[in-house]
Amino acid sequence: MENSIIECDHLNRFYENRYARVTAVHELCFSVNQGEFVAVVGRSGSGKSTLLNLIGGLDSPSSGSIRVLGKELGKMKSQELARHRRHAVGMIFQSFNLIPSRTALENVELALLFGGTPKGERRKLAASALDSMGLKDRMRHRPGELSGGEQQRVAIARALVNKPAILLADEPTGNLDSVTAEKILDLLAGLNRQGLTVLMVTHDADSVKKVSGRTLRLLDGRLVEDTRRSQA
């Protein structure tokens, strides 16, 4: 498709051992468009977050093909990998995965070393990027000083501070209290309507309606339901 910013095409991944192949994603094809946010559910085990691997590039293809922003993730090396994680995607979990005894500050700085940002421009990005994310007064303060919300939205910055196209949220609210989780969901839909394409990877269809447009729903690997949400 024109428009089409993440291609699936009979994507398949298994693991084997000397007992048994366990099918981790099965057969998907499906494609996203720029500028969707898209929450991908299912109940655990179905597939979801290997998708994201996937895309994310943390992990390999068994077979068939997947392509994101025009590149066959499969027929990449290590070195293409790496670039693609640092600047076509940025990716949030639900454990944050924050650096215990570095500053806010530095967790977002880190984002900008691996991606080759000059010193220089480094701490005014990370700061920029924080700022962004209503944490200006909070760049000095290590992880186990923020709330989860505030941890959650440093990680967000990380994420993002690099520019990528495409951002991959694993469980982002899964830790989170309901009225935090709620507003993690409102910063998210408010980066997609700036543009920024998401793929949300949720337990919790029901929470994410309201921001996401489209539902992918996996069973057993497998999608089993594409639904957009109607404008009306």
Second form
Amino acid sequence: MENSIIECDHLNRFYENRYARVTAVHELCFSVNQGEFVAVVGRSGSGKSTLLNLIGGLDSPSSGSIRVLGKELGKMKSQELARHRRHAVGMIFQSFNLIPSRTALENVELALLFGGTPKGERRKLAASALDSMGLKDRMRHRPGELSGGEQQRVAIARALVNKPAILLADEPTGNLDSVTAEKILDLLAGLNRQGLTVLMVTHDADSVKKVSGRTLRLLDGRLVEDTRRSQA
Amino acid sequence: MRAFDAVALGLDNLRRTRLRTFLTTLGVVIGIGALVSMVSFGTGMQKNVSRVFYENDLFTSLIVTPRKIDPNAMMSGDLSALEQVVAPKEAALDDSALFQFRALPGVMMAYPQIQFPVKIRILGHETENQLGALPARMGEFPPYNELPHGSFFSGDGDSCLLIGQSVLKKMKWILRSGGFKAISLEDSLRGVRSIPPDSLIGQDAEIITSVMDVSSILKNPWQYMASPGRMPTAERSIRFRISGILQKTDDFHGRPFSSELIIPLGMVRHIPRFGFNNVWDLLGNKTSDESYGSIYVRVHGFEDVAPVKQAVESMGFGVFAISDQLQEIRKGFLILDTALGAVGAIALIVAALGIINTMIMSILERTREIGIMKSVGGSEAEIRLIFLTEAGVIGLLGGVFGILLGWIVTRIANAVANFYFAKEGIEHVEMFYMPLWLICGAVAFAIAVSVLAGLYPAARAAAVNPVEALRHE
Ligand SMILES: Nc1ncnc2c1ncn2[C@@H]1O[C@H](COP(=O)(O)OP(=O)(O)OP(=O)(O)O)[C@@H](O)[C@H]1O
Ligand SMILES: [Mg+2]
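Having seen the form predicted alone, can you show the form predicted together with its partner chain?
So here's everything in the complex, that chain up top.
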């Protein structure tokens, strides 16, 4: 049963100014099925982040189409895109992107705030999301008081608290030492086993081989390799 | 996002930058403080003036004159208005007119306004003043219902006299119960003496008028008919008892319709005086007792003014109602309030610029945070709402504390002003008035201005590109 959750068709994203035109993503055609763990690899500047931002609804395509959960993102209004970011996808980043002045719990709650979840329920959901990341004792700590690995787990809790179908991870282990990176990778693999579709950008293709079932390689914005392992 | 959450988030964000929030809010506080104290000065003045009107029942008073005079037309040089004055009278303002006025619905009382100069002598001291007459019923109304000393006369035929403190002052008397030590050195050098009010009440007062010395005219009538201006006079005196002392008058508490020396209306005809303008009147046996210079009409309520005025005018008389002037006075105060409000508004504009500046700064600082909010599902509208709420909270705080500041400032200004007023012998005046509408209006205005100032920064925040905001440093 092939159930494609992300479909890109001749997807382009270029940046223009008066002097030059930079193509960040060029004529991408691929689809991702529900429950896949996809590693997106490629050199710096090859367009990996741009692709993830397009799927995440933070950026809009210059041309071509991108469908997530059957809905065309390019046609969405800003209000619908916000809904998409809230419910369809969760995003984590290399630099964690937590609000430094707020506690772990408040950071996770923020994702529920925009959904309009009432305060009491917000607390409960955020706490249980952090609990499932093994951060029960660190909820009241601010990001500055947490280790890199802990911060990234707070970010994962935040990304998943709205129960999205897809997790978009842009080099989530880039700022972590190899042992911690391994742990985060295991965590993502575990989530993937529970049915979460994961797209993970990484420099280091080898380290993700054991968890990812598929590798997309970009070069100058083009898709140059798409390999699936038969047995993940 | 729920409105409550937006407010909570806004408050939280403001708390994070306490000093900056405090300084920005202080701008609004000063702006609103200035606005509120200025406008409350305007409303205070208006209230004081209106109070004088009410206290003296000017709103229910009409003055009827023999002919209709249009003062505006006369001012603008319309000679036909003057002609009306010079032209022979059609309706006489006499007793029959007086009874007609009394019969009109809505009229409480009507009596002729009589005033003529007399000499008064009390305990051997003499001065000259206008003598007025009032019906005994006026004792029911302010200011005559609350005399500081003694009481109003009870019957129109009583030989009682009310005296004002300005008349006493002309006689170099100052009302004091404390004896000589109650007088300042300056006053005592001028020969002012103190007199306890109790010793004046019940005291005899002589009213002295000049009358024509008829016997000397009869001796040589032709001489006086040739030059009617110079006539022989003789003094007549009639005794009254001082029954009460009138309130002190000052700039705020004038008594425009009556004099400082008042006798019962019924006593007027017992006072001998010139009842004519010249000797020809006397010979023609025409005395002006028959018609009056003006008649005071008091109506029951403000709503009676217009119909009574109309009825009296249709009889061919002129009517002057203070309430007509009130519109003009109100207009004047509106201009005053606007001018005062403008000063405060300028302060508030400066505060608004402060808000814009602070918020743009804070948005630049929080660009990444805005990007994060967008990435977790915050919409443009929600982010706009967060920043507008922050601006609104600044406005609310600024408004509330601004009113507090304005109140403190006006209290201090009032105390200082009254300190100097007291030195000048002016009685205590509340110069400022802060009605509920001003308080609510000022808070609403502060919020409105702040939210308006927050519109542009909020739009900028909503337009933040999340990709750029989140690109790692
Ligand atoms: N706002 C922009 N204006 C112009 N060019 C841009 C802009 N954003 C991205 N680019 C260009 O698009 C290309 C792809 O950028 P992107 O960030 O997607 O690369 P990446 O694969 O994520 O690189 P890295 O591994 O270093 O994160 C780059 O050449 C970059 O310079
Ligand atoms: Mg990147």
